[in-house]
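First, one chain by itself in structure tokens, the form predicted alone.
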Amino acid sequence: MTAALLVAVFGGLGAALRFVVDGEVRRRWTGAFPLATVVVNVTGSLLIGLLVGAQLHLGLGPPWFTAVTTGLCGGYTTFSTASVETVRLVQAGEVRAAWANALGSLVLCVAATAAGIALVTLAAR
């Protein structure tokens, strides 16, 4: 029960944190392309990878590391909406923007999460 309060609580902080962050690239971002999302999602993969890092070389308890990976993390990124915000740029005829977003947002994300534990892994030596 705790574990899902935490999860909940969290959730809800990620949610929160998103909406703030996609307001903040919206309002100096005005081109078609979803940058709002794609910054979102790249950073949610980044302390994902953080927190990976954390739990494998410092001892990140499994409360926490599914509170916040599961809540923070989970409220915080938004795959569907990439998703929704890939369809309606091939709706627009901007094929290649929708390319350029489904794709670069899957390396990119990768390569965050992938940089988040490479920059634990190396805190820890």
Contents of the next structure:
Amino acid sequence: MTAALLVAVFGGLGAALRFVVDGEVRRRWTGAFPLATVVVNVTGSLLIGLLVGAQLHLGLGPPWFTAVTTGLCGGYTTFSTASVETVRLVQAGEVRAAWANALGSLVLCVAATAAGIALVTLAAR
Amino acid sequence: MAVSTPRPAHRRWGLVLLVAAGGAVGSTARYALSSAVGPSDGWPVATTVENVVGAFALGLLLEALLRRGPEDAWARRVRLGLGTGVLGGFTTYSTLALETERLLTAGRPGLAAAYALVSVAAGAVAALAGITVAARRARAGAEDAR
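I've shown you the form predicted alone. Could you give me the structure of the form predicted together with its partner chain?
Complete assembly follows, chain above in first position.
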């Protein structure tokens, strides 16, 4: 129960943070490429990597670890928006940008997570 | 007199709170599903289901709202609360990235690649399906009204 409540609070916080970061990136980037969602997903993936690294090396308790990974990072990043934006690029005839968005997001997010874990591993030595 | 530009949605506290409330609901639902459904042969089934279902639902919602015409205040609240909040919170990219990285680290590159690529491909197909269903329903509704 405690974990579910923490996930709700941190998930809400993560979603609100995404809304604000997304809006601020959109004010500065007016191109057709959905950069704002990419920025959100890559930074959220880096954060989950840092947190998992912290758990592996520093030992973070289960309810709080779930709150920040499943809640904060999960609520902050979004897969549904990324998927819809890929389809919108295809519909607009921007097929190469659609591929770049779909595969680029995937590669960058996995690399960001791995980098996060590696950074904490190095720092913990 | 200076013309005041309307404050952008993401700087209005009421709308930020609406997104947070939706995000709390979506994240809790994702947590419940992920707690109930474990991986199958190493494949993170729960995340796949959440992401594909969420992508379909967001495609459906956004296209349905788009077909209604110019966005009024209520349509915007529905888009931000249900779309950005609930469905954005229900789906996750960070967990997808983490699970892929964990499979790679565990020495299962084939499964990692399959999981990541199938997720992204199925997400796009699901979003397109949602958009198509909403578009068809809107067209059918318009013909009935004739």
